[in-house]
Each structure stands twice: as structure tokens, then as C-alpha cells.
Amino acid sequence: MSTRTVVPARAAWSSMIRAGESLTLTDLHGNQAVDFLVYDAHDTAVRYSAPDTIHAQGGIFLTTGSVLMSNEHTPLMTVTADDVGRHDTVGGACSKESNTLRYGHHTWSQHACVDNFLAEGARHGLGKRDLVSNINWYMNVPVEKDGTLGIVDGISAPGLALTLRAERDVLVLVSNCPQINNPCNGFDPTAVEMTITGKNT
């Protein structure tokens, strides 16, 4: 049995994913960044850790076989399928503050991923102190030999998907990125689809 939800452009979404269940994210229209956080559903002090994940796999990009590690260096979710081949762990979530710094004060009123995370997280008792460095599915953030990085045109396309298996009961928070000032969404945010599939399906 599976449950499908279309998350509109710029919107937030969250769900508990039980141990053994799978979550599939589908980029419906192509080049849509999906900001992503994951917590232990029974103890949200245990949450996704970018340093632990990068250290465990020996690289900064996520793809099939990557394990999302917690701040206790325990597995939260595993990428079991990936049509794209590379996803970002270092670009962070857009915010009013970072937009203003990067793109100018005229962007202050624009909606941002941090707003989505705060609003959706509040539904589960989470606050600003609970936000950590996030994953950016489908976002293309190449790192050059000199260590510089940039947010450039995406490498996803309509219908491409990735699937994660929950290694324990987890709470997932998603911000369907509303950014319009860089190419992470092709300057035109669009909808994505979330599909939860039972472990016996």
C-alpha cells in the first residue's frame, strides 16, 4: 500500500515514516530543489547530521547507497534508488537573511525554506534550535578544486525520482524550495510528489 501527496510549489510537507517503509520523492517538472531534514520520530534530539553523513560515506554528494547518519552516528535512512546520481549536502537552506546578503534587500519579503521548516516543524514541537544543516535533493552544487562552490543549473528532469528507506521510525520535514534568485529551481518553483510505501509492498 502506498500514499501519494503532491506538494505544491513553495510549500512545506512532513510525515512520519515507519522503520522499513520507503519514501520516494519525484521531481514532477524538473530542476526543483527539495530541502530535507530527518529526525528520530521518538527522540528528535537525534537528527540528521551532515558531518556524520559525509564522514561515513567519504564524500559530500548523496546517491544510491548513501546512508543518512544522525548526530549519534547511527543510520536514519538509506538511499535505495536514485535517477539523478548526485544530491547536495553543503548548500544549506535559503532564508530571508541569506537572500538579503546574496541578492539584495529587495528580496527580504520573499518566502524561504527556513520559513517552511519553522512552520512545518512547529506542528511537531520543533523550533529554530532544532534546525540543522539540511540535504538539498536535486540541487546541483559543484565544488571546484580550490574549494569554491556555486549553485548552478540542475541536472534533474521531469519524472526523475529517488527513494529512501527508513532504518528506524523517522520524522521527515520537507521544504519544496521557493528560491527564485538562483538556478536551483530553474527560477520557477514547481510541485513535487511524495510517495510513502509500506515495507511489505
Contents of the next structure:
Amino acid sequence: MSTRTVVPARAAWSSMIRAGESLTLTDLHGNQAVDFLVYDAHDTAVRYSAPDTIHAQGGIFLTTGSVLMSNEHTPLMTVTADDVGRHDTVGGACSKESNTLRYGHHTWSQHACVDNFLAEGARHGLGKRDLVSNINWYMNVPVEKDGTLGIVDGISAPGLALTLRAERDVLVLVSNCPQINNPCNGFDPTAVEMTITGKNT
Amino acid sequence: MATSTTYGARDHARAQEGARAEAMPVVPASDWPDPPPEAARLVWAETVAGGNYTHRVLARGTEIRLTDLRGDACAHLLLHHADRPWERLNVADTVKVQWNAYLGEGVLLLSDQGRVLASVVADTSGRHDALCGTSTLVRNTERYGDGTPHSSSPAGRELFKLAAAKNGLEPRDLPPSLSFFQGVRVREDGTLDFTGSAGPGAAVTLRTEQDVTVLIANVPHPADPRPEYVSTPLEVVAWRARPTGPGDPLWDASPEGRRAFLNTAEFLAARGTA
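Hand over the structure of the form predicted in complex with the partner chain; the form predicted on its own is what we had up.
Next comes the full complex, and the chain you just saw is listed first.
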């Protein structure tokens, strides 16, 4: 059996995923960045660590086989299928505050991912101390030889999906990125789909 | 010296004054034996042992110089606003806002509030890292047999937990950290090459742009491929200086940085502290 939810453009979503269950994210319209955090459901002080994930796999891009590691260097989820090829975990989430630096103060009133994370996290007792560098599924962030790094046009397309298997009971927080000032979602936020599949299906 | 009585024990303890260890703070800092030119303004002078940690609250406008004395130090660093620790170093914003994954002279260490916590004003190493974070108990136990704080192979995160606790902070307050003196470079396909260090004597100087709590763990970089735990002393020297102000080349070095300094100035002016 599975449960299927469409997360509208700009919206937040969260769910518990039990050990052995899988979560499939489908980029319904293409080039939509999905900001993603994952916590041990029973001890939320144990949460996704971008640096542990990067150094455990020896590289910055996430794809099939990538193990999402916690800050205690334990596995939280594993990418078991990926139609896209690479995803970002360096760039973090957009916020009202970082938008003022990246684009200018005119962006202050715009909707941003950190607000989604804070609002959705609060439903689970999570606050600002619990937000750390996250994953950006479908977002394309190359690093040049001289270290220049930036969000460029995506390489996803409508219908492309990736699947994560929970290695323990986890709590997943998603912000379906509302950013309209960079190409992370083609300057046009769109809906994505979340499908949770039981371990026996 | 007999320590069988309270008087004897007291005399024995007091007789230790003036003893020197290789790794120790010198108090007052102005007694540091090898002072930089700013000796009169020294506020912190310490040698941090390999596999150890330190922490200090520093006022805005302090310069802090870290030196890799023997070539195998790695200074893992976290910054929290001293009064409001929920404002803290944001590594993702630091690299994304400044369009660069590598740390070096001129880089601003940004908080998650669109402001500057500290800036890098000098760097003779060029081997730093914003991607791999620090080491953990699990990983060090796998690699070296132990990772607890007082073992022979302490993990950076375990030392950060202790340093954080001494400032009223918990593990939930520890975001991804930076490391200085041992780094990585990213290949085109996203994989990493470990650079190792630049050798003995490399130094990096940070300037605090707000009042900050500094947590430092001196432990091997997590991507250090050597099978043995190699960690040598780190020198920390800090002195009163001035924060970056309008007219400083760093203030206008990039439009993103200028807005970060402007945001910081507005925040401090509104608080009545600058």
C-alpha cells in the first residue's frame, strides 16, 4: 500500500517514515527545488548532517547509493533510485535574511524556505536551533576549479523521481521551495508529489 | 612535600604555580612569550593541544590569529552570537551568498540572520574546508578505536559538545562547522581531494564583527586519510582591534558582503551597541 500527497507550489510538508518504508519524491513539472531535512523520529537532536554525508561518500552530489548521514555519523535514509543523477546539499535553504544578501532588500517580503521549515517544524516541537544545512533535491549547484559555486539551471524534468528508504524511523521536513530569484525552480515554483510506500510493497 | 594534612596539601597545590605545559593558556595574555606587535592589547594567548578544545567569548572588533605550529593542527570552528546563540554560523549561507566553496582572505563568516559574525583578514595557509565538518564518535571509533573526549583519538563533535555545554549550549546548538589548516578541493564530478596542510607556521587571522562565542576543536580533519590519529598543537592569540567599517576595502569587496555589513551595522545601531 502507499499514500500519495501532492505538495502545492511554495508549501511545506512533513511526515514520519518508518524504518524500511520508502519515500518517493516526484518532480511533477520539472526543475522544482525540494528543500529537505530529516531527523531521527525518536531523538530529534540526531538530524541530517550535510558535512557527514559529504565526507562519508567523498563527494558533494547526492544520487543513487548516497546515504543521508546524521550528525552522529549514523545512517538516516538511503537514496535507492534517482532519475536525475545529482542533487545538492551544499547550498542550504533560502531565507528572508539570506535573500537580502543575495539579491537585495526588496526581497524581504517574499516567501522563503526557512519560514516553511520553522512553521512545519513547530508542529513537531522543532525550532530554530533544529535547522541545519539541508538537502536540495533537484537543485544543481556545481563548483568550479577556483571554488566558484552557484545555483544554475536545473537538470530535472517533468515526472523525474527519486526514492529514499528510511534506515530507522525518521521525521522528514520538506519546503517546496518558493524562491523566485534564482533558477533553482526555473523562477516558477511548482507542485511536487510525495509517495510513502510500505516495506512490503 | 607531605600531603597528609590540609596544610601540606595546600602547600603542595600552591607550589605548582608557575609550572609550564606545552599546551596551556597564558594569563594575563600580555605575558605571552612571543607576542605579536599588538602585545599591549592581547586578550587571549593559548596553545591548544592536539586532540583538545578551547572556547572564549570575544567582543566585536577582536582579531584572533590561529597558527598551525607543526603542520598537523586542524582548527574546527563554530561561532555563535554571544548574547543570542540561536544566531550562529551558517556554513551554507557562507558559501552560497559569497558564490565560493573555499575559505580564504576576505571571506565573511555569515550568521543565519544575513549578518557577519567574523571576517577572514589574513591567511597564509589556503587549506581550509567548509564542506566536511568535523569528526564524530562513531567515525573515530571505526577509524582509531575510540572517539571519546579523553581518549587518544577524541572526535571533534564530542569536544564541541563539551565546549558548547560550558557556554550553556546543547548538541542541538551545534550546526555544521568550518575547519582551518586542512582542506579539500572539489573535482568537476563533485568528488573530493584532501589537500592536507600547508605545513608548519601557517596562520589565519579572523576579525570578530559581533560579540561572539568561539568554540574550537583541534582534531584531525575527517577526510585525513592517514590511519593514525595525527593532531599537533594550535596556537591561538587574540587582541583588541577594530571591526570592519565603511571605507575598509573588505566592506565593499562584494555587493553581498556590503549588504551583510550594512545589515550588521543596522542591527547593532538598533541595539544601541555600535
